[in-house]
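There is one chain below, alone, in structure tokens, taken in the form predicted on its own.
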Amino acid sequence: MLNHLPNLKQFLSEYYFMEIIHLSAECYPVAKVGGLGDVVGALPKYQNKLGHVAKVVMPAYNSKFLYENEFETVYDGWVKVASTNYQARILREKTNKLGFDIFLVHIAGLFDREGVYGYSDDTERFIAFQIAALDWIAQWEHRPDVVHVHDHHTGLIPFMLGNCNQYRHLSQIPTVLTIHNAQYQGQFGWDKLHYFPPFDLINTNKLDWDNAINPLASAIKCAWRVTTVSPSYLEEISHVANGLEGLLSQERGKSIGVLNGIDTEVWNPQKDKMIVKGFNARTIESGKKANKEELCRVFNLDSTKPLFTFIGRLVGEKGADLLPDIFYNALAQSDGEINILVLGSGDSHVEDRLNEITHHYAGRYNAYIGYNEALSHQIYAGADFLLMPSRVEPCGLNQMYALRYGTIPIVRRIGGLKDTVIDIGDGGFGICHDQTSVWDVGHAIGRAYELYLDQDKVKEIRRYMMSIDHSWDNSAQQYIDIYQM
């Protein structure tokens, strides 16, 4: 229960302006795999606009950002993981170009690679990152007011702050965990317990879940507050959370659902440099038309037909395994009256099947397999409909980008999609379905096509969607209020 937790307000009430340290594996535009990168790239900026001092600490991957910007070294030390010592340097970007200070933890031999995840030594990589970050903070002459960790990659920090001997003087720093996706937990075996800095072994129960060391479970146990990226996702993970349901129910008293926002400076159709023609709610018709025509020219599609799109990771939780069958059916049944364009990468079998469709429906369907940030902006600007048939969607940002660019979302009623999209049948502005199935999504595409035939209604919906405020302004303040609870 909240009244049995450390009182953050007691610790923070004397500070109206707080120093907030975000620790994350991703941060746009430094390194991004999914929505985690977008959130961590925006939330600190909006917290700074509220008058606070928010900073981000993340690994230094071999990224374009690292080589195209100037950095200064603010820490130079060593981190030991198992029997190996690694040199750890922390670099600060000099110009504050992101709207907040970004610190990159460079660990030679572990993070000097282009990829973010997917390596056999990911456990060692992220443990080393967390220890190096805490070793640096431990040397400060002051303490930050809040340490905010994101997902399992930084989930051991609340435990280490509260239990490891060398961080004992930091144990009263309030910690907040945000769960972006509870399906990924970072579990590893007890044979790696010696990776941790020394601590009293009586506290190993704080690391344990299902007979393994589970960083996400540990963070849920040890963090002072737990947040999820939408209110509906907080409800859902009490029932479906890849084995953590009982723990999340047990810790519900300190848990709060906060809907993500979007960075309305990056996602601004009027000023977006990545699209062919900028537009606002007043000029949306000409703007959408110009962007759609360019998309259709590049991908050999018919700009006079409605354009349906999917943007995202081609994985099961996004419903991507069903996309080939959904698209074959929709293209066969529409008698040439719709276009479909896909942007994404992931499961190689799904990628191959999506590419195959191009051979059967050239001129009506195309796919770009890969990641292309600029193309995603162009698709949001030019498409008529965005498909999100997700099995799991903790928040979802794509539907908010679509709304911002006047593209009607077609979504499953789950997680943050349920919190942000209202069906046209209920007086809303999107098309919703209840199941991730070929039939349900196909029926939703049919409803969308019928809507498209009523262009007066489409224009009305588009203008309304563009007026919806999904900026970070409100959510950033909610996090400040949580820090002060």
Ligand code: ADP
The other form holds:
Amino acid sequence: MLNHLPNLKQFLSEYYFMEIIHLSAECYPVAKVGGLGDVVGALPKYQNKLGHVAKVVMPAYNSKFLYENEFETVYDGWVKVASTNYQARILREKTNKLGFDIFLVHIAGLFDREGVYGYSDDTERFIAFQIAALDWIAQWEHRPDVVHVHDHHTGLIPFMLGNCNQYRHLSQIPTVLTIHNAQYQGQFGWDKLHYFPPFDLINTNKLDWDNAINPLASAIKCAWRVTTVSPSYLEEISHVANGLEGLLSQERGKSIGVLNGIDTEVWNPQKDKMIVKGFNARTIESGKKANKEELCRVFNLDSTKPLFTFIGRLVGEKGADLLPDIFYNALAQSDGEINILVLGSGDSHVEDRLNEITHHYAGRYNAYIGYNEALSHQIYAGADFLLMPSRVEPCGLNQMYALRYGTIPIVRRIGGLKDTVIDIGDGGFGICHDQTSVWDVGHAIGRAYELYLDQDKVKEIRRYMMSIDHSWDNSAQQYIDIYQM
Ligand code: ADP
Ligand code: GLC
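Having seen the form predicted on its own, I'd like the form predicted in complex with this ligand now, please.
Now the complete complex, all chains and molecules, led by this one.
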């Protein structure tokens, strides 16, 4: 397989500083639904710190960022999807305030809405976005060194670059796909084949998976390199990948697992403006106490008792459907000795059940159903334990934020959680369990409670966790090496 791959090194060896174009549906702080936004908001900044020129191209949603910053128009054109012509304009934020150039693709009628995903015309929206971005790049007088796409929303780009007539002159630009989550693939029917710019129909097989057009599968086939966001996830997706297992095994030769980093400037407990008291490894005890007291005051909890928390999307992948039963059991069994606080949104049935617990255990349990960036920082800073009973976790950033804020992670041994959390029983700092089950998580909470009673041990663990370096410095360089392979 490898013998047939274009040799990236040959193309890139003459460059030292590379121009890298990231294309993504999310990028913090412009638009974030989950960890994809965090990664695309940080990786380019760290690549630039290494001396490269990394840029981000994403849709222009109706976001605060769009209204609160100044932009210049770098491209004005039209994009045709099916029989509709949409006006497309690309805006560059003028000051480089994010540490990289950010380009927002404004497509009237498709992206002038608040939400990122979840619309019935998402296929049309993201195809239009990808075509507009490539039409713009096709006009440049030079070619970027790498086009790096993230997840299925930008997964048709490697195919389009390699096969569509109008981008033929760009076909030698190396492409890298990062799979943040293989559960979501963006499939749609063959009746939408005419959405694509013209290409030789002999190549339609590069779009196909399971009798549908599958953007993630197409990217896995067409990208020059494929990465996953942790090494363990790369191992796992050959066995469990929502139908793509065979393809991923087949393309394993060009695939590499690179553990995500975290943006240690945004997530810095010493300087974090969203928390009531900043702290570092030396001042963790007083810092944790102040932040916990404030959090417990706001949510009517008891700051003298251990505080267990969950932050995240309330979906099956995260094991969120089991949380209500896990919490009812833990609260009943602990006899008033623990607190629980949840921050999340998603499945409405799970949301309702999580809200319901408040009526039975007021003063010991609370839930904030919704998305709240500042509150997430306050919880990482004020909690004692963070639960992540994920069924699937390609990397997971929450556990790394928890470590940085001295909060002990309780995680299922899966994907990136396995790569970043070592159990206290193995000389580590976290609590790990093997299954996403009410029993396993309940048992883990019991172990955490025991640990909490040994405050000297807790203090030692907190200091140790805060010294672990999960900054992007290492992984940003790994991506550069991959571009040059
Ligand atoms: P995923 O991307 O699968 O949702 P990650 O662990 O990679 O999981 O990243 C989740 C990111 O989203 C973290 O930054 C986390 O703090 C944030 N987050 C998730 N849910 C919420 C919420 N309800 N409010 C604020 N932040 C949230
Ligand atoms: C996805 C994954 C998550 C990962 C994030 C960033 O949303 O579900 O595990 O941390 O992408 O790569």
